[in-house]
Every structure is written in C-alpha cells, then in structure tokens.
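Listed next as structure tokens is one chain, alone, in the form predicted alone.
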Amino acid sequence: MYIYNEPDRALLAQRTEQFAGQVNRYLAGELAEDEFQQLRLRNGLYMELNAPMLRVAIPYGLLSSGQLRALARVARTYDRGYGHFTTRQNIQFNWPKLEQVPQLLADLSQVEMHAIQTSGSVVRNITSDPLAGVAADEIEDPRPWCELLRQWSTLHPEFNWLPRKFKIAVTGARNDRAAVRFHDIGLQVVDEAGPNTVFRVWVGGGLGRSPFMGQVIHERLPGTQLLNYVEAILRIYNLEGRRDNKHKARIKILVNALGIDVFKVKVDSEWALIQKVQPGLSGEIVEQMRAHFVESRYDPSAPGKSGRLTFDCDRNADFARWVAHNTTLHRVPGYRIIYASLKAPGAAPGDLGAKGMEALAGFAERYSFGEIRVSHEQNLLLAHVREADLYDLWQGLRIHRLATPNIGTLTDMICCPGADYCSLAHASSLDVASMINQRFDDLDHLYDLGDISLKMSGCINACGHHHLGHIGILGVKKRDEHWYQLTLGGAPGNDGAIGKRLGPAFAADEIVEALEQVLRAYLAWRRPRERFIDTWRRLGNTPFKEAVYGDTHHRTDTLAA
C-alpha cells in the first residue's frame, strides 16, 4: 500500500495543528458557528443529533493492520467502543467530544490516517474495487491510479469550494464492482497497453432525490492525461454548476440540462487549454506509482496444500457453508479472498467494536499480509489466504461474530445509521434491519431465496444506497411517524440501473411484512436459478404491486411522503 513520504506527514501535521487551532478558537467563542461549520465541514466533522460525528478516510478502502488497530484505540479511547463502516469505505465514530477530536486526529496522523475531505463541497475519499489487485477478472489494478487522484485532490486550491460534494470511483476490472456509473466521475479502465492504461470515463451519476446514472464522456482517454482529464472536467463544474439550490448543485444536475454532447463539446476545450500550458502524467510517474502496490509474496507451495480445504469441507458443514457463502476465487491458485461479516444478527449492519477490530487486525497479520479492505456493502476483507488456512481462520473469526455465513443474502443489508443519529434522516432504519433479521433468521431459507441485494436509507439523501438495491427500503416521515417505501430492480454494476418505486409507503410495523409478501411472490414465479433481479426485470413491477397490496393497491400515493 502507499506509504507517506517526508512531505506527505508534514502536510497532514500541518493540517492537523491548524485544525486543532480552528477548535479552540470555536470553543473559545472567537469562531462563530457559519465560520467554524466549513471548516469542520473540511475536516470530517458533523455536529449530529446526540453528539459530533467523525468520519475518517479510509482511501480506496485499504488499511494496514496497524491502522485497524488505531481505529480500535480511537474506539476505546474516543467514543462509545465501536466503529461504524460506510458504503464510501469509509469509518465513522458517533461520539466523540468535540474538544477531544483534534487530539483523535493527532493520534490517527501517526498512522497515516485523517479526516480531510471526507465531508463538504469537495473531492470526496476516492473509492474503489474491494478485490483491487487480486481479482481474477481484472485488466489492471486500479489503486495507483486511485492514489494519484488523491493526492492531486487533496487540499487542491481550485475546487476547494465546489457547488456540492464530488465522488470518484475507479475500478480495473471486466465487472464492475465499485458502482463506477452512479458517480460524478466514474473511471473503468479497458485497456492496458503497456504503460498506456485506457479508461472509460463515466460523468453525471448519483443518486439522492435526483437519482441518475452516468453516461459515458470518453470512451478511450490514455491514463496520461487522466488528471487533465478530470480537471477539465471539475473546472467546467465550478464555473457552471448551480450554486442558487444545493438540490439542484450536482453535477449530474448540470449534464443532464446541458445535454452530454454539449457537456463534452465544453469539457474538451477545457481539456485542450490545459494540455498546452500542464503536460500529462509521466510513465516514470506512474510507475512510481504502481511499486507501492506490488505483488504481495504469494506461497509457490500453496496451491499443492489447498486440499486440506476439501478435507475441512468434508468433515465439517459450518465451515463448508461459510466457504460456499464468504469466500471467492483469487486470482493466484491456493487463495481466497475472504469476507469477515459485519452483519451478525442482532448488530447493526457495518458496526464493529474495538474488540473485533484488534482481532481482525491480529488475523490480516498471520493470514494476510497485513492488510484488510473495506467493501462498499460495509463488511471488511481479508484478500490473500491461503486455502490450507481458511480452517483455522474461521474459527477465529467465530469467535467474534465475524464469520455469519450470510454474504450476498436478503441479511447482508446495506444500511445508513438513520434518525437513531443522522439529523438528516427522517426515519429509523436500524430498528428496521432488526426486524428484517428476526423474521428471516434461518439460514436454508435465505440460501433458498439466493443472491439479492437489499438496501435502506433513513432519507432521499441516499447513503445506504436505496435506489441501487434489488430491493430498496427508503425511510419517509409522514405525520411525525416513520414510513418506508419499496423500491425495486436497482444494480450498481453493470448491468447497473434505479430502482422503480413499488407504490405507498407503508408503516413501520408493516414494512417487513411488505417485503416477505415480495419474496413470497418471486418464490412463487422464479424460473429455476433465476435470481430475484432476473425474476423482477422479467416480470416488472406490476405482479410484485398486486402481490403486496391486494385490494388496496389503489390506495393513492398522497399517502408516500
């Protein structure tokens, strides 16, 4: 992974004292709270419902151990014990003491880690594919070019002051797992040349109350004019993007009232002008680049003991399930890629205490080299064991819960903290996954419905990423009470595409039977080894509706918020 050099720790110590500054004087009285709101703002901090919320950068959702184990000591030390794991790949802490946060930082800055951008009208955390590096489908490793935006975003003077928050996701595989087209910038590279890496350039995604998916601004750019390329882009969003309504300040706002051809028309002569006073990227840097993230040192004598696993397999169902269920393929024989569940039943989906985060941490070290990543549907990965060790492994991560063999089931939910601590948020939304946990508790029964995406949100602003759900729940307020609406038929890859909304909201103690009335449909009319997504995008909306209301889907939807 990327280690700092001599300027990168004196820019983060920098940053970091001149933060501690900013919250002093605001304790101080001598910052109003306009004045102190951008800069925390710029700092990863929100002032929530019950306390300041942190959210800590986790770039490209890869940590060493050692940054898992300060993550715990913040944990331990800073907040209530636990940690809670975004669909950005990010942590947030829910309580911490503003007075205490810039000595967090201080501590997190001797790990290489900060809270910079991970919140206002900025370049957000760059993300990317969780299997960056090890998958088996990829044309080339996506986190050089991941860390080279990062470090051009990070703190950069032009676009410090964005109309609204700005995402990029980059990926380097054939499959899209990194939602690259429901970005602002989503980067898919398709070619790789030797040195000159081709990306496909998405611009215009997001979801929120405007949701949109984004259409393709470049089929082909050469990886030496990726920065250019972006700047082009970012600059004709600052100059042109609304400023007048933050609803309507996004860029994906802005394409689709341009149009893409003029949008594009814009961004290359844009383009243009940069290229002739700024050159391209370098091969040697880039090559700087990519010996950071070298090729861990694999076992040649792995694949010749991988029948151990069989063995295991043969001997023990538990673990063969959890093998079935939380591992995948790597692309060096006598590995696999395995999935440490966040969602246990009875926890909040993404949480993880300071417990769990040590002993994961202690696992990446004897099993991994190392390193964990952080995946978009708020579990963490191991991405390098050997075969002939995944045995011994999931007895440790048994133990603490980490091992509930349920990835890619109804149960491994995405979903945003909600009004239990967002003040954004008009609904619960955990209190909601406790009950989706309760009634579908029996394992045979979720292999039975098979691979189905289900995502919530406490409101429209999106975080648990509703519209992308096979089956979205999206909390609405109606007469100071918590409602919820169903959506389906979304897919973040690509065969990506938004939800429909199902019909009226429904109460919060009807919400979950709503859903079982959905599964009970698909179970009714699946093909057989038709998934959820491919029964819905056969049949539609319509037979799903008739099945969930009856005789009363005629209810108007003056009823949804």
Given for the second form:
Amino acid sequence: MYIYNEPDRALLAQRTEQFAGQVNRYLAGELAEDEFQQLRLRNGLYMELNAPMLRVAIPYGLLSSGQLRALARVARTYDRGYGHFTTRQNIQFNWPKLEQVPQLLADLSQVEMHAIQTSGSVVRNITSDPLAGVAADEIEDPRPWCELLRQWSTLHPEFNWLPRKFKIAVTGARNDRAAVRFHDIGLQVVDEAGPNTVFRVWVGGGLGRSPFMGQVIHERLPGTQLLNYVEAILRIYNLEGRRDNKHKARIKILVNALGIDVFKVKVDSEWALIQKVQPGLSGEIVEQMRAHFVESRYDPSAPGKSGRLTFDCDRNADFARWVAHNTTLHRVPGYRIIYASLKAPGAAPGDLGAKGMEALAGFAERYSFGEIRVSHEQNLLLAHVREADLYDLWQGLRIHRLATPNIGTLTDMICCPGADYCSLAHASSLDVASMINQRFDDLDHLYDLGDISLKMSGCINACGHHHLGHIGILGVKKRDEHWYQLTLGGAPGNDGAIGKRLGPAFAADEIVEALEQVLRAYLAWRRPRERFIDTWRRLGNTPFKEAVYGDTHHRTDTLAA
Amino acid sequence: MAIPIIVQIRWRPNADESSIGCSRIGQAVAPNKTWQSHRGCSDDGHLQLGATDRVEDLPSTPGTYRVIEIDFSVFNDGRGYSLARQLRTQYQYAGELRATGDIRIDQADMLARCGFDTLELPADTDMAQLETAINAITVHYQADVQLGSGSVS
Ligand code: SF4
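Having looked at the form predicted alone, could you now put up the form predicted in complex with the partner chain?
Full assembly next; the chain just shown is listed first.
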C-alpha cells in the first residue's frame, strides 16, 4: 500500500486548511454562492436533499484497517452511524453538517484520507481492479500506475476547470474487472514478455444519457509515457470539449463528433510537443512506486494447513456454500480472496454501519495484513486470507451480517442511492432493491439463476451503471411518479456491451414482477449450464419481451417514455 | 464600474521554492472589458486572446508580443489555463502573460502555476486575502511553468 511521505502529508494538510478557509469565507458571506459551489464540488461536497453529502476518496479502492476505523469514527461523529460505498470505490456520508465538514476532513487527513476531486469537473478518483496484486490472471499490478496517476492529477493546475468530470480506470489483468472500456480514459496493461510496461489506451467511454463504449486510441503506449499521453488527451479535451451544454460536455461526445482518427491526430501532435519539454517518467520513479505495493508477508506454510478448509466444508454446509460463493482463489497457494457482502437482505446495497466497519478492520488486521478493498460492485474484500483461517473469519463475518453467500448472484446488485438521498434522482432505487430482496430470498433459487449482474440507477446519470448490468433497471419519472425501465445484455468487462432497452417502463408495483418474468423466460430458454447473459446473447430481447409484455403490450406502450 | 487593478505575481526563488508574492502594479485601461471577438493586437504589443483562440493560429510568433492577455468570460471555463501552458512551454513565450475577465482569487495560484504573471482583478480585491489564497498550497505534485524560463522545471 502506498504510504505518504512528508510532501504528501504537507500537501494534504495545506489542502485541508485551504478548504476549511473556503467554507469559513462562505459561511461569513465572503464567497459567492456560484463560486463556493464550484469550490466545494472540487472537494467532494454536494448539497443534497436532506443535508450535504460528502464523498471521500478511496484511491483505487484500497484501504488500511486504520483508515476504515477512521471512516467508522466519521460515521459516528458526523453522520448517522453509516456510510455508503459507491461503484467508484469511494465512500459517501449523507448527513454531515456543513460547519463540521472542515473538522471531519481534518480528522480524515490524520489517516491520509480526503475528499479531493471526488466531484466537480476534474480528474476523479482513479479506479482499478479490486483483485489488483492478487489475481491469478494478472500481467502486472496496476496500483503503482494508479498512484502515479493519482499524484499527477491531484490539484493539477491546468485541469481544474475541465468541461466536465473525467474518470480514469486502470487494469493490469487479462480479464478486465475495472470496466476500462467505459471510462473517459481506460488503461489496460498489454500482455508481453518484455520488462517494460505497455498500455492499451481506450478513450471516450462512458455511461449516462448517451452511453458509449470507449475506442482504442493507442495500442501500445510505453508506461514511461503514460502521464505525457494522458496530459495530451486532457489538454485537447480541455481546449476542445463542449462547454455550451453540460449533457454534451464529456469527452465521449468530443471523440465521437471528431471521430477517433481525427481525435488521435490532435492528441498525437500535442503529445509530440509535450515530449520535447517533458521526457517522461524515469524507470527509477516507476520502480520506487512499485516497491510500495510488493506484498511479502505470506506464510510459506499456509498451503500445508489448507486441509482444514476441506474438513470444515465437509462438516458445515452453510460454510461450504459461503466458501463456494464468497471466496475466490489467490495467486499464492494456501490463500483466498474473500468478499464481505454488503448486500444482506434488507440492507441498502453498499451501506455499512460503523460497527461493521470496525469489525471488518479487526478481521483485516487478524487475517489479511490489515488491508481492505472496495469493489466496484459495492462489496468489501479481504484479499489475503489463509484458507485455514476461513472458518473463523466466516463465523466473525456472520455475526455482523457480512457473510450473505450471494456474491455474483441476482441479489448482489449494484444500486445508487436514488430518490432517498440524491437530488437528481427520478425514482427510488432502494425501495426496488428491497422488494427484489424480498421476492428472491431463496438461496437455492438464486444459485439456480446463477451468475447475474443486476444494476440499478435512480436516473439517467447512471451512477448504478444500469447499462452494464446483464439486467439493468433505470428509474424514470412520469407524471411525477416513479417508473422503471429494463435493459438487458449489458456487460462491463472484456465482453463489454451496453444493455438494450427491453420496452416501455413499469410502474413501481410492476417492476419486480417484470424482472421475475425475465428470469422465468431465461429458465425456460436456457441450455444446460448456460448463464443468463449467454442465453440473452443467443436469443436477444425478443423472447424476454414476449414474456414480459405479452399481449398487454399495447397498454404500456402508450406510456412509453 | 470601477476600473480593475493589475496584480503582478512574483515567484520568490530564494525563499521557500514555490512561495509566491503578489502586488498591485497598476490599473487596467478600461472597466471590465470582456472581448467577444479576440485576436486584436494594439500598437503597444498587447495581444488579446479568448478561450476559443488557439495558439497555433496566432498571426505571428508569440515572442513578438510584449503582453498576451487571455480573457476568461466565466471563471469555470478552464481553456485559458491550457493556452497559457502551451505558450510558456511549447512556444517559449517569455513576455507578460495576463489573465483578464472573470477570475477569482482562489484561482490565482493555479493561474500562476500555468504561467500567468499578471492578473486583472476587481478594484475592491482584498490584497491580504489574495496573498493568503495564492500561497495556500505550496507543495505540488506537478512541475510548474516557471516564469521567464519558459520551461517545465
Ligand atoms: S444515478 Fe441518478 S439518482 Fe442515482 S445517484 Fe446518480 S444522479 Fe443520483
């Protein structure tokens, strides 16, 4: 894990103080509303329905146990005792008071945490593979590159007033678990034998109102040129991106308006000029950064003790089920990666209380080198658990309702905060989540449905990434009522695709039934061992449409959005 | 409307490396001008650019101008920052680079770091607040455009 040095700490202390000064000037009436809005957004502070909402950065989803404990203290002291983990690997607090935010941030700065650039038209938190450094399919650990990008983009003087927000994701694995095709810039380490890192660079991906899959702008970018190349892209975007219409201001619109070829020519010529004055990253800097992420604490005798896992599985079926669904193999023999599910029935997906945070921090210290990860799917991971320790850990997790064995199933759904918290929402998403949980409460049925990703957004901004769900649910507003649209066939990874809208929207009391019809159609049509997404790819929307709308089609058609 | 003041930003190379000072050095020629059409060059070597202008389209090489003014029509339009950096780093422009229009004191630091050395600010600007704002953050992850040298340090 990256450990702050003296300049890192000094910068954070100064930034924390600077923001406190801005809040105080605003409260004293010395800072205009429009200006304070822009300044607070650049530090993660929104004014939401009920109260301010503060989004705290978790760079590439990596937390120390000390940091998680600090988040628990923040939840208790300044909030109502819980936080919400987001699809961008950050955490949000929904109830802080504006006057207290400077002190909250001062507390967090003690554990090297902050809210810098978690909102606003700036480069946002760099996201990555939650299995970075431990995945069996990894070519190279992406985190040193994430940290280099984090530092470079933090308070960058040229890019503090971009046309719109800018999201960068990095993966170092063969299977993309960071959705690099759906970010403003996506970076994927290219598989090759040499000692030097080479990236495939994607640009112009994104969701929201007009979803686009990114396009490859560079097939083989040398790692040493990463920052220069990203700078070239950002400069072209800063200069040429649209600023007249906020809905057309993301880089995806620019890339598609110019065409990738023209856009690439512009970027390449800017890159050439940049290289004349900035040669690029030195190998030494990259090596120093890599050293922060080398994990060497593994117990060499772990594999020898793994027999206990088989023994425990044999004597306890519940445990065996949890092992099968909530753990996955580690690169190092004798170890597992475990998922703490934040999707217990009745819980708001991604929410975790202070007690749960503290418990998990304790488990991380006892079993997993004091490290916790946040996944894009809004779960928490302990990435280095000895197989022999799994049973004890499971028992601990169960007490805190963190052991629901539903990872990868329908109820492991992604869900944005929706109308209960978000002022932009068109519909509630948490209500639908809880109805789905009630309807699909039988584990055997869930396991029979198999691998399904359900993603839900409360409005077209798509914070819940509904376009990328095998099944997506989008909240829309009609006559001031909450309605829901279904999309099918989305996927975020190597097989990335944007889901297709199934048909007219459903009322709040129809949507869960419609979902059930979709799943029934799948069960009826699937071939042996065929996943939902594969059945959909084979058959398309048609059979699902028939199952859901049947001959009532004409009725709902008139309500089409 | 009161005539804006011109504030000069001075790097203090001998003190803390990135600490910067600022002082009022005069007044603007006209009250709050915001140009709709740009690229006008007056007799005294002032070139006026707006956010939609591009450095590569300039009528002559930047070095021929004594002062290049970049106008911000709204404070959250960041194009001028990129123009400034291009002028300083790629065109080695070493003359005066002035930010005009809608700029706020909390932006002074980043404007300076992109290469602006004078700012046109409202007449009632509180110089003490400006000095605080401009020195709020002295530790940086990125190289700054150092005035005069025209290169990234
Ligand atoms: S998708 Fe819409 S409702 Fe949900 S958090 Fe984002 S902006 Fe809010």
